[in-house]
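Shown next as structure tokens: one chain only, the form predicted on its own.
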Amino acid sequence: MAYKPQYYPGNTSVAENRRKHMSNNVEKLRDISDEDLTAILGHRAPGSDYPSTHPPLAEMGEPECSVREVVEPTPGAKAGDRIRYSQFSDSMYNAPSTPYWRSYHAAINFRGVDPGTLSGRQVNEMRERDMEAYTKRQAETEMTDWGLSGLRGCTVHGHSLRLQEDGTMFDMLDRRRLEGDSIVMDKDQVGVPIDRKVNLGKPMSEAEAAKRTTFYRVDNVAFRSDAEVVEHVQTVWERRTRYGFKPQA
């Protein structure tokens, strides 16, 4: 019998969306070309070769190792790519994803990833071509609403509690904005101007964002409305506390 993982409890739309993110069962909503993705990441010039930190593994003549024989290297590790990062921020106003769920998605579905979760941002460090594949997956799917999410390598501050008058998430460096009915980005993730406007597609309506979000909010899907999730969180808290204190019985 095949094992079917149970990623997250709950019967609400938020719980279902969290399961979708963790399992990578997410809907593709837009296309972003490799050239545009490279431009907004800002690590190298679009179309250029991947810089490397060591020769390809096939040329290194490494000693025999049973672990290496079992574990297939990622494409980036195999080629010797350098380590690079991408960092997303997500608005508290029903953005589709949250920092923790971006980390879960990366760690469960991609290899060679070092995820970091902070209060309002999520960063992943990976071999460069692996990082681009992961970023493209999150950028093109329902995990990201470019009106309520942003690719920000620095200066994330102020994003979480503020929306601009047009409903898009505030960005101190003005990396992306609403033009007509689409979000465009004309600076890379650290705010350096690029030579084009990258069209990231239409932002979600408020109703669509509320349907796809992984945030619990009292004005949408309240956390305490999902009894199974509350029970799960309380159980985890209790067991971590008990074992943290090393009970004798």
Contents of the next structure:
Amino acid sequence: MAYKPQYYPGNTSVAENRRKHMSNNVEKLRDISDEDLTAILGHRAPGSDYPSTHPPLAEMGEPECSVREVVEPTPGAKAGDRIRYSQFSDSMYNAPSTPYWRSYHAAINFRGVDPGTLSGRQVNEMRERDMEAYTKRQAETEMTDWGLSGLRGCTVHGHSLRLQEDGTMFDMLDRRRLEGDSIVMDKDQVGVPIDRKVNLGKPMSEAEAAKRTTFYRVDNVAFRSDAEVVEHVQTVWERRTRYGFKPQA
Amino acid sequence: MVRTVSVTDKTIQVKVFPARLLQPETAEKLLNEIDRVKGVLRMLIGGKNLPRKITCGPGTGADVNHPDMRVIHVGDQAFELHVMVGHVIVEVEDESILEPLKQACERGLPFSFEFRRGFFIKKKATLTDYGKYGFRSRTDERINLDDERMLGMIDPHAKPEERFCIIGAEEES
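Other form of same protein, the form predicted in complex with the partner chain, not the form predicted on its own:
Full assembly next; the chain just shown is listed first.
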């Protein structure tokens, strides 16, 4: 029987969503064109070539190395792309993803990642074209609700704040906002205006966000209501405490 | 006789904490409802900062132009919101004002809110205030302010004209 990763325990909808994010088995909800994505990332002009930091690996004449032969470089590394980042901020009011699960999604399903996981935001550094592919996956699928999440390179403030009256997460730099029934973004992730209004689709309703979230909340799915998860977390902490602090003992 | 430092009367302070951050229209409606309640002495608006310019990152210096940074009208005054209103601290004369104040908040807010009584705005002048305003005279040690209700309303280092307004001054005079 083929090995099937289990990813995460639990019987609640939150545990199921966490498994979905880790396994990349996520539903695509919207289309964002490559040009629009490049514009909101703000690292290069849409349609321009990828600037490089070194010549393509094929032209560099790499030394003989068994590891290099075994590990196929990512497309970005092969072409010599620059390292660039994307950073998401997620509201604690039932945003679909959390910083940890964005990092799990990146580390399990993509190569050449350097995720940084913070309390209210998650940054990931990769080769530029690899980073765009990764960001596109997270931005187009159920991992992101653009009302409750945001692409924010700086001034990420919003994760732990109350929502605005229109149900969206506060954005100090007004990069994206609700216009009609859609979220539009007319600045890049660091707040510099761009030459277009990128339509990021409809935000999720409160009920849908509660269904798709990976946040345990007392007013939705409480962490303590999932006995299997509690047992798992306690086991991890117990073993970490017993053996992690002093493995030789 | 040397006069001692003056202390404001025994007033009651309440923090109105809505379930959502307020859009300018709702904030305007709420503040006007509170302003109409007889016995309200001071209101202090707090919330999330809306900067004029980006202050960090590669976009530093670019204009933000936040659509919620709008001029609102409260009573006979108009002022520009520098925050997305998250809470309003209200000081009232005595306990009998609390119920009308709560009803005003219910009329002004379309969603639930917390109504917490506590001590939020200082009532006595501190060393920093004396450092800024000084004594009235050699023999009068009260703080050198025409209206002591200003105490605790703004940071002592901030410019009052940008952050402070007196509503209903014409009616009083």
